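Given next, in structure tokens, is a single chain: the form predicted on its own.
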Amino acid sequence: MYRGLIVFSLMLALSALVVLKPSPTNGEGKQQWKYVGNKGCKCHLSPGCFEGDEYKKIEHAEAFKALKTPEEQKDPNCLKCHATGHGGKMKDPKLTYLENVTCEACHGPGEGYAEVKNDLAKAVKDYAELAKKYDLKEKGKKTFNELLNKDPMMARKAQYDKGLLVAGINNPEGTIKAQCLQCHWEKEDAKDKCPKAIDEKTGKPKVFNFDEAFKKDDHRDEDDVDKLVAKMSPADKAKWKGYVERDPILNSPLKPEAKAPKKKASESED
């Protein structure tokens, strides 16, 4: 059994973590917003959308499974890789943790940009501003879906500046390895490797090839932001710092079928 598999939710990454605070935390160590489970997540998971249709394909879709006694189901030392948010806090009061590695592994708790996608004239700080600047009409659900057709950068900016972990690279490093490297390990002999993770041909630990898992489990989608950064010249990059892209290796090609037609559902920067 894997020890623990975080979600690849390989979009764009944070380049200045001193500027942006991409924590699910409020600077006091504690967590700022609830987790709320993937029917928070119900446009990047519908049928049709890339994101979500290659991460229903994935391990980590169902990585609670590997836990086949009660005990373990209980041990911390299992659930902090193969459930989400143990020791959080959960919007559904019954639940101390979330079962198999959701979207909220990695994005972050959902709570927080529902508050964005929701009501963003309270979510940002100088809405007026942003408002009148871009001729917002639309009020709730509809104003930010409304912003991003308009400056798809801007509405990308408004959920950085509220510390929401869009890029879904929740670690300081700021790295998609860094992120995977927090529940799988590298060498046999890793000290922090789960005992039970064997493997059965060898008979030795599993070990983790990030290249390989990078290139099976990449669910990154082709979205407006993405096409813009790719235009970008070296000015627009630097009037954007913090906002493009700072892992390397999401800079590398796309799977073909993330590029294809698909209907519009994704419509989130998350």
Ligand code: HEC
Second form
Amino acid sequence: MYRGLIVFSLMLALSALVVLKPSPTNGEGKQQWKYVGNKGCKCHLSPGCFEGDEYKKIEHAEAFKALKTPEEQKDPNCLKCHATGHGGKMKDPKLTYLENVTCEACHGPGEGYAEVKNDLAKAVKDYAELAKKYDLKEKGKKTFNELLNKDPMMARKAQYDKGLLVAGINNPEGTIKAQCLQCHWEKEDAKDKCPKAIDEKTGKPKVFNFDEAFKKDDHRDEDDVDKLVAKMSPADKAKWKGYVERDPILNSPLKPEAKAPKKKASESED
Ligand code: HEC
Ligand code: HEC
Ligand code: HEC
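Show the same protein again, this time as the form predicted together with heme C rather than the form predicted on its own.
Complete assembly follows, chain above in first position.
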């Protein structure tokens, strides 16, 4: 009887976990962090930063506008794709989601990024070792950039070990396509699709073409880590296992304008 109760409670707990599975916005297992909103990514969104400029061009930036009525704006079945973080923790306690498909929809809650960027010494467990090895002198907001300049791969490791998500490399869904398919669908008869996304000409549900969509939504630019990884020997790659594997779509060429970014967000103040 007692054991039955325990089993029953366990099952209840498990089913609660299933029901509470966070909306597509990732970070499963990393849900300790809060969603901060695009304001928290202000460097990336300042003019001249490639990621931000590219992001502003695509419909994700305005996806919430599609929800026209107060009912739709409260409907979890719309919010899971037209908003970000619904079901997750918000930095602003007045909010239960962020409007639009924001950076955090694919990269996970921003609070974790801020922790690493603002105070590496506090954010990583093995900081003392790291500081010694790289003779890190800068404090506060400058420490991460100092490490990034001295050893870009170690900076990546610090971010990944902390649990920050890099779409297509260590996102929990595995591939970039799987991540997109949390809100997009490939077949007209898909179960989980948008009831409103109908092709005007054919009257049929619109469908997603990953390769085409990725080209449209590609905001990669060439950074120091990309350059290092490109030159790595197989032995080096083995050494950095878990930090260098890439989704095959990332072997596609970068947009020409991405080769000469005007300003690197990673090198700015915050
Ligand atoms: C499974 C994810 C998903 C869900 C759930 C969802 N949408 Fe969508 N919605 C999309 C996607 C993706 C598109 C764009 C499709 C395209 O253009 O190929 C879209 C397009 C739309 C459009 C057309 C926008 C335009 O600019 O043409 C409207 C309106 C819309 N959705 C409203 C809603 C409403 C209202 C709900 C809730 C009842 C909802 N959606 C639920 C993913 C979703
Ligand atoms: C729809 C999902 C999605 C959204 C929204 C999104 N990203 Fe990305 N982001 C990706 C994918 C996929 C990659 C490719 C993975 C890679 O390059 O390692 C990427 C790569 C990046 C990179 C690495 C670029 C490089 O040089 O390789 C940065 C930085 C970045 N995103 C920042 C942002 C910022 C800032 C925003 C919001 C303004 C944003 N992303 C919004 C999916 C997204
Ligand atoms: C959190 C949900 C979500 C995720 C994850 C997501 N999208 Fe979207 N996407 C949307 C919604 C909603 C729209 C429609 C916005 C509108 O028109 O109002 C959209 C629209 C688009 C569009 C413009 C419409 C079209 O089909 O041309 C492209 C391109 C696109 N997404 C690409 C991607 C790619 C590539 C990924 C994966 C890297 C991705 N999306 C991941 C929700 C999402």
